[in-house]
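First, one chain by itself in structure tokens, the form predicted on its own.
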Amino acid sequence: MNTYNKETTCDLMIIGTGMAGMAAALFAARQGIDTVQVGLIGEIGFASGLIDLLGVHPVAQGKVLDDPWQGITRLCRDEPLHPYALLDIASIRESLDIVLAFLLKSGYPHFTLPQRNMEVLTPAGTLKPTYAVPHTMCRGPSALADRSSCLLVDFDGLKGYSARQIALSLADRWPELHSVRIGFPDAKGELYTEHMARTLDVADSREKLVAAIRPHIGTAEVVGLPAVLGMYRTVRVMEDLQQGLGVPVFEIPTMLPAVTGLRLREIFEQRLPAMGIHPFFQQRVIGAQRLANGRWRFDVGRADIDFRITARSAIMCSGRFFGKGLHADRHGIRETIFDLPVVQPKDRAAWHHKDLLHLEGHPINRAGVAVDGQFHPVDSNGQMLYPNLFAAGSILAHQDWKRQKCGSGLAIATAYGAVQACARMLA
């Protein structure tokens, strides 16, 4: 027999701790909504730290966008069912401005260009369009654009990252790109990026790193390193490295999960409770039931039920397959918490194209929960299912955020739309 350690009531339950869930919690806190948030806090650790607004459209043509705002206007015209089409441009801008201001106040500012995407290096040695980058990466796009003489540094024992491979891959585009591999201060054997970042929060370790890099700079005008330049004190770490080396420094994203996602996790985890959010982190929703009075009752725990939460409304930011918001088996794709209808191909044979690298992407990528203009989940006829249930983020149907390069932007903007609609309902 289950016993409950705690029973809680709230106006809003947010399910999920990825970018959509964290953004929804931030927006709800700003609205003064009594909010509980449940989810496994590690979800946002898989964020790249980049804020992709819209990088590619049309996907079938692989057209990389210079102006993401014009791109969104064209996308909404070409794909009227896309979640961005549920919002006006002013609302999308407002949502991003709020998140960027929050990160700035949290000591982790992000850099944008007016009306433009920028290109950032990836650990695979490719270039990726994005809208906003952490301040630790902002020198990279300008160095690439100027073809500055650049030294890329990596470290003995760091797997999944090769400065030499990046330099070779971009030799034609960026000929003045050179690489060196050195030892990391006071470390031997296999390195882990989180440990490296926390090590560089200590001034003595920064001094040792500067001393190890300085002999290799030569004529380099800028230095690129893997994204390990501090966990909590990135501004100070950047200042000390640049002062010690005498040239600008920038980070390159590493393979996920990455320090860039962990930084966001630490910020949201520390600041949201101070803003009034009641977190149930490292927990999951085990069951959901709609009560006779229309409210939702959620059973929450890890393996067994530890908490029971009754909420006037809920926003589902539970993600796709990786986040366990969706589950696929031989019978089809289902939504895992409320058993909502899922937009999907008629049978499994139609989930994927025969060509793995099909330009349009696979139909399963666009599977998900369909919503109306107020972000209420709807049935196959487009009818709202529940007036106090909303959905946001990657679980939404009719989008392919990976190929369209719009993951964080989509998460933030739809979370904003869902919270605005929820606030109106609660009022």
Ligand SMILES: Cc1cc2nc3c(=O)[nH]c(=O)nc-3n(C[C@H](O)[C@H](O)[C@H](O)COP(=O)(O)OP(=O)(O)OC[C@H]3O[C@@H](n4cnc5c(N)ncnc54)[C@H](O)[C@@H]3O)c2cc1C
The other form holds:
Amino acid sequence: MNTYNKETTCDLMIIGTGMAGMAAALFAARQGIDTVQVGLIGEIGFASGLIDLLGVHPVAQGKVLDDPWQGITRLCRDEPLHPYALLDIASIRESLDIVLAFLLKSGYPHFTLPQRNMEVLTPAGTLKPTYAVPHTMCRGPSALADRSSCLLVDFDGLKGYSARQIALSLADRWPELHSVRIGFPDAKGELYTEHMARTLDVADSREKLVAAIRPHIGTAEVVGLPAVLGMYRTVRVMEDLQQGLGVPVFEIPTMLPAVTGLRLREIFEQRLPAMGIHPFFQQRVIGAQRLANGRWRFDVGRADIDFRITARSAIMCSGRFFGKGLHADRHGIRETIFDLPVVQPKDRAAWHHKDLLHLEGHPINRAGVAVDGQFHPVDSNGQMLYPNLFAAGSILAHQDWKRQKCGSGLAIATAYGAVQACARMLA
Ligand SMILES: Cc1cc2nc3c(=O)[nH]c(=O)nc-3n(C[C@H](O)[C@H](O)[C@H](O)COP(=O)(O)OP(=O)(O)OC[C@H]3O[C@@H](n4cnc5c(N)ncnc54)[C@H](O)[C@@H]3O)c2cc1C
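Having displayed the form predicted on its own, please output the structure of the form predicted in complex with this ligand.
Then the entire complex follows, led off by the chain already shown.
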């Protein structure tokens, strides 16, 4: 690739810096593909930081899955158009293994159970099935399974998180759950989770936190805290707290923006450039044009065009309405960068069911860009549109990641499929 100047060339342009874009960049870097990545890195891009693979199927029955792999096999049989059905199980496993190995190497290990989802606590005091949890959370599911005596701690000034509320919500399932509210070391007034996490990266603050919790431990065998246990040094923070308190400690996700999501964001943001990805973070693709030689030319900038990037291929990981990859207005749903056809209900009246809480979910949630087996966007007849354009992540049609609880898993697996297909094309 040329050095940074107004005109840049590359083999692969990845559009998007959500989970799909970051995973695609990781896979591309491992293959040594000359890659530029463009996208806005938002505060809640990685949300809770949990990696869901498949938590619910069939959604109409609200069936919560113990075994996500068996669930995927059944999902692909029941919904052959679902993006998971474009991949075999071995590829889906491989994609997740690569991302989890990357996180481990980055000092932020995640845990999975063989063939099983875990149940994690939410800040609402409910339980949610997920596939992989950060090491900071892994004692929570086992403490719940064992009904261990547990102390939940929260802090004066931390809004949207109540240890007492969580304990009350779970009282039937987990009688030995107690709560206490204490002051956070050296803090007054409203607390912000990101600031708390950065504070606990400092050893002195950890000692003060241990001293504040210790008098309340009583017979607790385990202590649960909001997810603020360090930003960069989580392994060290966990070790120090557990040693100081003499019992295992675990985190519970907080409301957004969650530190658990920010940790993922920072890891990708810092490590991908070191792996050879050329980042244009906090920039947008403003225009895309296909040149006579088949290459793509992208106009990139914040408001005005700052760079022109010519790419042999592109993977769009531009998300849905929230990510701004799709736009809905009274004329219909549009794909915002290439103006690709979007699979969508016939008219606006059919976007939503009358019942807001309809178990099947609203048809608009399954709108998106349809792709072929090589992750090329296709037209309404299923014909590939461009041999050097691929799509991955939540922009894909025929899935409802929120209800199916497959957000990050689907983003990672389809990014893997798209990069593999793109690498074959570039070769
Ligand atoms: C509130 C919330 C909670 C979630 N909780 C979980 C959870 O608990 N577990 C789980 O597994 N998943 C969860 N997810 C989903 C998970 O984050 C998904 O993997 C994700 O939303 C889909 O990722 P994506 O990369 O396809 O899209 P997005 O995350 O939406 O990313 C789209 C990207 O495209 C970029 N983009 C769009 N248009 C342009 C343009 N013109 N130029 C450049 N860049 C552009 C955006 O800036 C953004 O970076 C949650 C998501 C949200 C929003």
